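Only one chain is shown below, in structure tokens, and it's the form predicted alone.
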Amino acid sequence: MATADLSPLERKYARLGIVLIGPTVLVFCAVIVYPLISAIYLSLFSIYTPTLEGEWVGLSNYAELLAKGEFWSSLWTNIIWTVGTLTLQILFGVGMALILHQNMIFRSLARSLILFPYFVSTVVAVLVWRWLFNDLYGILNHFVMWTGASDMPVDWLGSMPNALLSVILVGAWKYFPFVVIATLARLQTIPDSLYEAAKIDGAGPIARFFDVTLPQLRDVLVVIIMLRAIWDFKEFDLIYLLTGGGPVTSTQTIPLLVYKEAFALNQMGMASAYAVVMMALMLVFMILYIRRTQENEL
């Protein structure tokens, strides 16, 4: 409809929609497209990040990441991180939703617990958790030579396999209630009907589950893992706080090395560089959740 075809009163709630809708459209220019932009207009750049001052180098600071063995390695590394935790988060996640769903004592009481570790601060758990880990004093260190497995603590953080897998425990750890709040949400409206259908067919509760419980839940866990898969792929302050990305560089992962090139080696265009490839690469994940949600409401 043209807007000379509209009522005055028509053209008076529009001018309020744009003044309301006015402010959103100015933070989100704010915080997300001049950020976006002028990332990557650096990344073109050769610039000393305390000064901010450079030169044009065009694509060279594109191709010299590629080139760089440092940048798949901690590609490598962020794929290991996002797929493990993932994968721990689902399995705890879904585990935990599927006890705290069945009658039992105290039910609303543990559903109020499960989301204590998403809502602590990260850097209250990462302290918890070095101080669980510690060569010297750390429970899991004194467990560990008690029941024999080891005569020796266990360097958790400072060697590897160790430093990684801990990392990604941890990640877990974190992360999980949120698939337990999504799981639980969606196996509240499944109809008991369903089940009871089930039981007459003669299904045990493991064929229950994989007839009835996981093709009600595979929507919902797409869409899970389409978000977390986003979220923890440019993960930073767990693992920066945890180990800084050592061993060495054992768990370094993009977001950590956008961080050390901009601010240990001040080297802000191949930082922006790195943020718009780990930026492309996220790409993806959007893409797919997006078309998925527009699917579902199809």
Second form
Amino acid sequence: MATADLSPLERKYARLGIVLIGPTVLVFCAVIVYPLISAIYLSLFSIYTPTLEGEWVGLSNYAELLAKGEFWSSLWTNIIWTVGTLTLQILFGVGMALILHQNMIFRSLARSLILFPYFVSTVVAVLVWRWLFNDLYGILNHFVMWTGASDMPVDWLGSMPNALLSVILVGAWKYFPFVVIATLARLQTIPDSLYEAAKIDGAGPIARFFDVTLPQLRDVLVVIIMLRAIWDFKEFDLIYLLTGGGPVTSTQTIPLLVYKEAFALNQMGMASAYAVVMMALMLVFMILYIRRTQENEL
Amino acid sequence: MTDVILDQVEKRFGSFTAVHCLDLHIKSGEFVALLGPSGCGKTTTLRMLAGLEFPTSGDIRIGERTVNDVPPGKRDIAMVFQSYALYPHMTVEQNIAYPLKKRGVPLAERGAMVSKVAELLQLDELKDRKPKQLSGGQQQRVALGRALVRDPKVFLLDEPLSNLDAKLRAYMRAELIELHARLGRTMVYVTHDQLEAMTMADRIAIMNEGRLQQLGTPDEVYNCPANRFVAGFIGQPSMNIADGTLDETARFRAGSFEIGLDPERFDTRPGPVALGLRPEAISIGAGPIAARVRVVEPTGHENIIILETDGLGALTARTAVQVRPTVGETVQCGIDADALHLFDGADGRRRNRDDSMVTQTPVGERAKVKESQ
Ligand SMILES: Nc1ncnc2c1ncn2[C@@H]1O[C@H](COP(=O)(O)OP(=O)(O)OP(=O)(O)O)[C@@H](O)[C@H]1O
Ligand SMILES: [Mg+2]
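Mind pulling up the form predicted in complex with its partner chain next to the form predicted alone we just looked at?
Next comes the full complex, this chain leading.
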């Protein structure tokens, strides 16, 4: 709308609006837009991290990256990690939400306790898990030995495929509460009369789950899966702290690779190129997500 | 034979009793309306019949079977919910077919059965729509369709018309009456709208505060209300009820108003009583009672006139359109002595001796008349 069409009052409101969103826009530019642009910019240079000096190399970082086996193997690990941990999060999360939706004693206590893994700091959580996994003192190995499942302590984090499995499990444990909260919120809005109608129509508990609950959860699950897929894909601290990408590079995902290039190999330009490629990959998820939310608004 | 019988049924929620010791015998093929003010336990009663709520004590029988422990899906009933409760992700066709699917009806037969119901309810063209894309009246018909498709023995309907506008409600009322006549199935219909109950039901069960007040045909509950509550609840505008006393000579007194009651027709033991008079039993023009006109409400085909009298207090009269006194005027009015209702002052029980009338219409007679139409 042209400004000329606005009444003085409307113009005043418009000015107020700009004043109010101004700070947010500034902060947004400073912390999101600037780093984004500078990452793309840096990825076109070969930069030595400690001095941050280097020369223009154009797209050759990208060419090198795509030719490197390490990129592809990290991407593959990244996909296994994301799919694996996300699947477990959804299964645990939805299952737990269904349980917590029942009328049971200590329901509200259980509902708050279940959030614990999500709220505990990653560093603390990882420290605890490393103790649990410890091959000499860890309780997991204690159980393995005690039940006689194995006469040797299992090397949970130092060998494959155990390390990747452990990382996936800890990731699922840490993030499934998010799925629980979101699912539970949706479950509570499903009208009881739908279940009652289904009962009268002759549907048993399993049919009621598939014909009433699941269709009603579909939309929220799509959103959960997209959000968590994006978040899990770029997960850094949990994996880095738990295995550091090892043994060797077998649990190294792209975020860990970015870190390694930037601060261990001192190749800031290369690291930026990895980061930009990762961003492009996640853009696909984001476009799907935005499409999805817009569809729902229609 | 699918009589529906509630035998001494009681329902408590914690310390609150929603339904008190309810005895109700609904005959096979009958259309019974459960009528009463909000919170009187109608829905609770219906839900107990459906098996969605379990009685605290007492027995529920459908047909020959005691169904206390039978789950809703096995009771051979269908229910239409006030909110319709259509499955939002299924099309109209899938919604209607769902009960068949869950009962293992083969796909081939399902299609034909759904088509038949869709045709009956004029839903043919809406078959592929989702519930969200339907109007209230259409959703209501889909909900009915889902109930009809299985041909259950008993239909339970919980205020199915309350979400519709007045015109559509009148239309659906007629449809339901026709449907009942055509199917001849037992129907239990919950409503708080007396017009619905009076126009549709063979018999009306009037409830208040969890207790059954009267079970009778629309004529019976209107002409011979079993107690003061029913008298006041049925009829629009409601019955005029004046408190007073009966003396030894069977004369009713309320302030300066006096009238002799015939001991043949009334139980005239002396004591506190209440006298009931329908608005149409009051005539304006000539008569012994002087009254001041307070309000005149012309409705088009009749006038509702609110009068102020000495002994009987405020009286509502219903008159022909020609009778139209001016507000503030004092008029003489008469009362139709044959149309008096007498209620006990203590427990509100009806004290007319016309109780032969209550059993005059054999139970279920109207249902048969409808069926034969
Ligand atoms: N699950 C429940 N827990 C506790 N009290 C309940 C429950 N369901 C119903 N009640 C109470 O039982 C009484 C009867 O409720 P019911 O739903 O049968 O009323 P109703 O006659 O259908 O009223 P309305 O016309 O408003 O639908 C109400 O006082 C209600 O508060
Ligand atoms: Mg109700």
